Every structure is written in C-alpha cells, then in structure tokens.
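First comes one chain, alone, set out as structure tokens in the form predicted alone.
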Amino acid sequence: MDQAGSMKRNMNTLPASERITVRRLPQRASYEEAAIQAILDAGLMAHVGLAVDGQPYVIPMVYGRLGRNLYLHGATVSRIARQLAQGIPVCFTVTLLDGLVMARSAFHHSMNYRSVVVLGTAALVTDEAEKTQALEAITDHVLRGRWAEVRPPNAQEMKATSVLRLPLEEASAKVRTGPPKDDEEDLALDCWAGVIPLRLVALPPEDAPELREGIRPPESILEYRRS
C-alpha cells in the first residue's frame, strides 16, 4: 500500500484486511467507517455475490443499515435467501454514478464514482425485534419515515420473509472525482473534453390505479429527493 493509502487508516477505519485493500489506485481508496456509510447510506441498490455449487450468482438487492449491521431480506422460500441463510461468503457492492469523464483520448475515459466492496458471511436474523427493526431500516432506508406510515408486516408476512444480517467490518471504499487526466501532449488537441454530472432524480409521484379517490402524497413523498 502507498503512503496515500496508509495514511487513510487512522483509529475511525474499519479493521484492516488484506483482501479489501484496494491495490488499483490506492490513493482513491478509503478504510474510514463514516466514508463507508455515507456512500452505502446514499445508494438504493446492493449488488450481493455468492457462488453456490460452484456457480457465481450476483443479485441486486434492497438493503438496510443499523449501525455496523447491514441487513438485506428475501423470501424465505427463495433459493438465494436460503444459502445465505447457511453462511456462505458474500461479496457486498454498492455503486453510485456520478459523472462521465470525456478525455482528449479514448484511453484516459473514465466515471467519477463512488463505490463500497463489503466482505463478510451473511447470518439469518431470528430474533423476532430485531427482524423487525430490520425491515423498518430496509423500508427507511428507500424513504425516510415510510415504515411509520404505512401497516407492518403481519404474523404471515414475517413468517414468509428471510432476513440476513451482514456484519459492516471487513469493507473498503473508492471514489473518482474530478476532470479528465489527460497525457501533457494531448492538452492541444482539437477535442472537448470535461465532465457530464449524473444524478439520480425524481419525478412526480404516480397515484396507484386503486388509490382511493382524495389521498393525496405525504410530504415525504412530494419532497423526496436522493442525495
């Protein structure tokens, strides 16, 4: 590791590991906890890999945080919710887009992101308060305060939903930020170059075609926004 990523191990990282250090551009890395959280704290989306008989499967999944606790749920009779119920190692990644970087070469190409790997073995939940604060983290972390306006889930519901606990302790993040990193002998040429910002928007919420007639959005809804 260079001294850039050295010096971003201090007493607020997460425990360090050899297979989470990021060896590609190290000096984008970061072992902070609340770099971490903050990136999985902004995404919507997990991707999970596992390999199950020798076939790697990576599926997109819902996730909550509770602290170093990251939960993610399934139905209880799905086959992914099941191996991972057995403690299985999984990859955990989370990915956000924020720009396109147009260079003056096709080579020097390249996205501003940010991203977390979390590796670590996926434990069922089977105390019932903690199930259910779990589902309450998972629902808040798509929109805040929804778990409380809306009914929770019923004896059948619980029994029918698989939840995984996934300790937030072996886990590394890497950012790219900034304009294109051009070779000094392609800074004249006749090209644009610079950078497209992406963001994740929202649009007008769409009524449910059963809504009742004079239900109007919360404010939670009319003033959702990702950050």
The other form holds:
2 protein chains.
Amino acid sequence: MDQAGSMKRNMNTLPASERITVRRLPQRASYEEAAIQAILDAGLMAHVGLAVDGQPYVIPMVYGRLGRNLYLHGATVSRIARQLAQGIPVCFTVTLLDGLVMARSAFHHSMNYRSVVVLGTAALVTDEAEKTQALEAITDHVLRGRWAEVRPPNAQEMKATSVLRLPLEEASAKVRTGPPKDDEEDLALDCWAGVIPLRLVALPPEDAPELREGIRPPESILEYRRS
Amino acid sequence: MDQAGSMKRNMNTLPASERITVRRLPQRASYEEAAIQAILDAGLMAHVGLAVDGQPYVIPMVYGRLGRNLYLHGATVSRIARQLAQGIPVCFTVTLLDGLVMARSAFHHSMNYRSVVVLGTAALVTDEAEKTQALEAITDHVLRGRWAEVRPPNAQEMKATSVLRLPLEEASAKVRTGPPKDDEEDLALDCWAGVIPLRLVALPPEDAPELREGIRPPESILEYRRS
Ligand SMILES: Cc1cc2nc3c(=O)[nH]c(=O)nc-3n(C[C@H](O)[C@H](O)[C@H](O)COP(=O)(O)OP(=O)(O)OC[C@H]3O[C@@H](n4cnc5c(N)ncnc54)[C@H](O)[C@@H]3O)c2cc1C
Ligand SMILES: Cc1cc2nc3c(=O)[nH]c(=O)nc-3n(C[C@H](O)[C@H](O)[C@H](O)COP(=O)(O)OP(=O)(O)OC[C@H]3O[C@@H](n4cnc5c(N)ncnc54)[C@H](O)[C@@H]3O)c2cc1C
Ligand code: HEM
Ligand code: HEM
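Starting from the form predicted alone shown above, please give the structure in the form predicted together with a further copy of the same chain.
So here's everything in the complex, that chain up top.
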C-alpha cells in the first residue's frame, strides 16, 4: 500500500481486511467511516448480492442506516428475506453516478462516481422496537421527516415485513472526480474532451389521483433533492 | 402464473427458467426480449455479481450490447476480468430509478423503476475484431457516436484491456409505474400522497482544463440525455 493509502487508514477507518481492499486504482479508495457513511446517506438504493448454490443474485433494494448498522426490508415470505435471515454472506453495493468522463482516446474514457461496497452477514431483526426504528430509518432515508407524516404500520403489516440488519463493519469506498486524463500526445487531437456532469433530479411531484381536496405537498417534497 | 404472466411469455420472450422467474408481485415482471433490451439500452451501468468461495461481490461496471450479447470490460489483470473469464456464474443487474412513490401509509411506500436481471456465464473475448466491436459498443452505449470521434485503442491499450461476453439468454425485467396504492380507509387521511418523479439529467459539459483552443462540444454532448 502506498503512503496515501496507509495514511487514509489511520483515523476513523473501518477494520481493514484483504477482501475489502480495492486493488485497481487504489488511490481512489477510502476506508474512512465518514466518507463511507456520506456516500451511503446520499444513495437511494443498494444492489444486494447473495449466492445460492454458487449462483450469485444481485437484487436492487432500498435501505436505511442507524449508526453502524444498515437495514433492509422485504416481504417476510420473499427469498431474499429468508436467505439473508439465515445468515449467509452478503455484498451490499451503493453507486452514485456523478459524470461521464470523455477523453480524446477511447481508452481513457471513464465515469465520475462515488461507490461503497459492504461485506458481511445480515441478521433478521426480531426485536419489535428495533424493527420499527429500522423501518422509520428506511422511510426517512428516502425522504427525511416522512415517517412522522404517514400512518405507521399496523400489526398485520409488521408481520408481513421482514427487516434485516447488516453491520457496517467491513466496507470500502471508491471515488473518482475530475477531468479526463489523456496521454500527453493526444492533447493536440481535434476532439472535445471534458466531463458531462450527471445528477439525479426530482421533477415536480404528481398528486395521487384520489388525493383529498385541499392537500398540498409539503416543502420537503416540493424541494426534494439529493446530494 | 396468472393470465397476464402466461400471455407475456407468448411472443419474443426469452427462454424461461425457474431461477429467472420473478416471484414477488409477478404482474410487474416481463420476459419479453424487447422490454429487456429497452431497459438495458437506457441504463448506464450494471451491478455485476460473482461469488468467490461463497462470498458474493457486487461490482459496478459499464456495459454495451450487440444483439443478444452483453459486453463488459476491465483491466486484464483485474480480479473481475480474470474470474469472469474462467466461466463462473454471473448475475448482471441494471436498475433505473424513475420515481419515489409516497403513500399515506408507511407500508405502501414504494419506488417506480425499471430493472433487469441477467443470469449466465461470461466468456473472455479473444477474437480481436469482436473485441474492438465490443469496445465500440460500450463506448457508443455511453454516448452514441463517440467512438468515431476519438483516438481508437492502440495495441498496448488493447492488451491491457479484457472484454467479456455475456449472452442475453436468461433474463427478466421488472417494472413499476404509477401512483401509490393505499388502502381504501387511508384515503381520508390528512397526508399528501403521490409520486416524486426522478430523472438522471446531464448538466452543461465542463471542458477539460487543457482543451485545445477553439474546440466546442459537439451537439451529442450539449444535448446529452437518456430515456
Ligand atoms: C429500486 C428498487 C428498490 C427495491 N427495493 C426493495 C426492497 O427494499 N425490498 C424488497 O423486498 N424488494 C425491493 N425491490 C424489489 C426486489 O428487487 C425484488 O424484486 C424483490 O425482492 C422480490 O424478488 P423475488 O422474491 O420475486 O425474486 P427472487 O426470488 O429474489 O429472484 C428470482 C428471480 O426473479 C428475478 N428478479 C427479482 N427481482 C428482480 C428485479 N428487481 N428486476 C428484474 N428481475 C428480478 C430474477 O430473475 C431473479 O433471479 C426493489 C426493486 C427496485 C428496482
Ligand atoms: C459507475 C462505475 C462503473 C465502472 N465500470 C467499470 C468497468 O467497466 N470496468 C472495470 O474494470 N471497472 C469498472 N468500475 C470499477 C469497478 O467497480 C472496480 O472498482 C474495478 O473493477 C476494480 O476492482 P478491484 O479489482 O480493485 O477490486 P476487486 O478485487 O474486484 O474487489 C476487491 C474489493 O475492492 C473493493 N471495491 C472494488 N470495487 C469497488 C468500488 N467500485 N467501490 C467500492 N469498493 C470497491 C471491495 O471491497 C471489494 O471487495 C466502475 C466503477 C463504477 C463506480
Ligand atoms: C465510454 C467508454 C468507456 C467508459 C465510460 C469507461 C469507463 C470505465 C470505468 C468507470 C472504469 C473503472 C475505473 C476505476 O476503477 O475507477 C474503467 C476501467 C477500465 N477501462 Fe474503460 N471505459 C470506456 C472505454 C474503454 C475502452 C475503449 C478501453 C480500452 C480500449 C477501456 C479500458 C479500460 C481499462 C483497461 C480499465 C481498467 C483500469 C484499471 O483497473 O486500472 N475503457 N472504464
Ligand atoms: C419510503 C419508504 C419505503 C420505500 C421507498 C419502500 C420501497 C419498496 C420497494 C421498491 C419494494 C419492492 C416492490 C416491488 O417488488 O416492486 C418494497 C417492498 C416491500 N415493502 Fe417497502 N418501502 C418503504 C417502506 C416500507 C415500510 C415502512 C414497510 C412495512 C411497514 C414496507 C413493507 C414492504 C413489504 C412487505 C414489501 C414486499 C412486497 C412484496 O414482495 O410483496 N415498506 N418496498
């Protein structure tokens, strides 16, 4: 590991392991808890990987975070909930696309991004208080303050729902920013180079068709945005 | 399978298998080749899952499509390229986030999305012509027409790059659209409900710092958008 890499592992970093170590372009990696949490808090969905008889499955899911735990939810009867509850190894990946990096050479094209990979084992949340807090965290992760505005789950809904906890212990972040890095001799080419920034934006909210008359979207919805 | 499900499997559908069948909310599933290809063509990145000693890894990657083949690329020396080239089982998932579905009850919150899961085995592309076509497909998938504008890869760059082919044979799509579906008795609640549409938009392009004077971004970059 180079100097920058070892420095990055000094403070507030998650415990390192061989398998969580970024090998390609390691200067883009970080194991700092704050950096990892910031990316997770900015993301809206994860891609969750599990293997069944050697066959990997990658399933998109929403999530929430409470301190050093990530939470997932799904139907109690679903395969993903049942498999994860058995404590099989899981990979939890969140990727934010920040831009398209257009170089003068095909080879140096890239993307600007922030991504996090978490490895570990999930566990079924059986404590009812933790389960409710987790569902609140998932809901408020998607839209801060939403939980307080809506009807909370009833007993039947809670029963139909499984919540899984994944400790945020073994994780890596990888980030690319900035312009393309072309070879010196390509700088003279007659070709545009630069970055097309990308952003996930919210369009004006659309009322549900049977919305009660006189109800307007709150500020949090009118001004919805993610970082 | 319900009526709609069996009808959907009638024409231009990919060969069905047990493991590629969506179980939860199957009315949102499709196995039609055209639907699957449209989602893959709209996406910018995939989350690729592979398992090493039972531990799944989910890695974001760009991709391209040529007919019934998907193509991935990476450093020849990278783990992902070396593992995939060995012909291990892979899961390739593309998810497009179209909106946040805000219900009056916490339970009925959801997201609007288009997603595709492809299962199969990747193979290393060894034919140089196919390899070049695949890199062209990846580049033009990200920005149509870009390949023709840039310096093509030289022999050394080709050597440093591995290209993998994943046949688009066993795949499923799942799509949610439309407003929240609240319970009848919740419609009277004093709570906004509806959809916050989300879109990945391109901001104005940023010139590379050492861009040759007088070069302007082409229309394809100024007008960049995805569906
Ligand atoms: C943005 C987003 C967020 C989601 N959040 C959640 C969540 O938080 N909790 C939750 O339970 N579900 C969530 N889903 C749905 C989730 O992806 C699965 O569809 C769901 O868990 C049910 O899977 P299953 O049991 O039917 O399929 P599984 O038994 O897990 O898989 C069987 C087969 O179904 C197909 N399949 C499953 N899911 C998809 C998919 N999304 N797209 C295409 N094919 C698929 C695949 O071929 C897979 O091999 C989300 C989906 C999206 C797109
Ligand atoms: C949007 C996007 C598109 C990409 N497209 C490509 C592509 O087309 N081809 C390509 O080769 N690479 C691509 N990458 C980079 C890719 O995700 C891997 O980082 C890369 O393949 C090298 O991985 P590795 O060999 O270092 O790690 P591996 O040996 O594969 O993994 C070892 C460990 O490194 C960590 N790690 C690896 N990748 C990431 C990551 N992205 N974020 C956080 N931790 C990570 C994990 O902890 C993992 O367990 C892309 C990344 C992003 C975000
Ligand atoms: C629009 C086209 C392309 C895009 C968007 C793209 C994007 C990317 C991205 C995001 C990565 C990961 C970088 C990282 O780990 O941070 C990557 C890696 C790589 N790309 Fe591309 N790429 C494109 C075209 C090409 C072409 C045409 C070639 C070869 C001729 C190529 C060769 C490579 C190689 C060798 C790596 C591995 C780098 C490493 O791990 O050291 N790319 N690409
Ligand atoms: C903002 C908050 C929430 C969001 C964005 C959200 C999103 C989602 C999404 C996208 C799915 C997958 C639907 C599909 O397969 O098409 C899902 C499934 C599910 N959600 Fe949520 N959810 C939220 C809150 C909750 C809460 C609070 C509960 C329970 C009280 C809950 C219970 C469930 C259940 C049981 C399923 C499985 C449905 C099935 O497979 O039949 N969700 N959720």
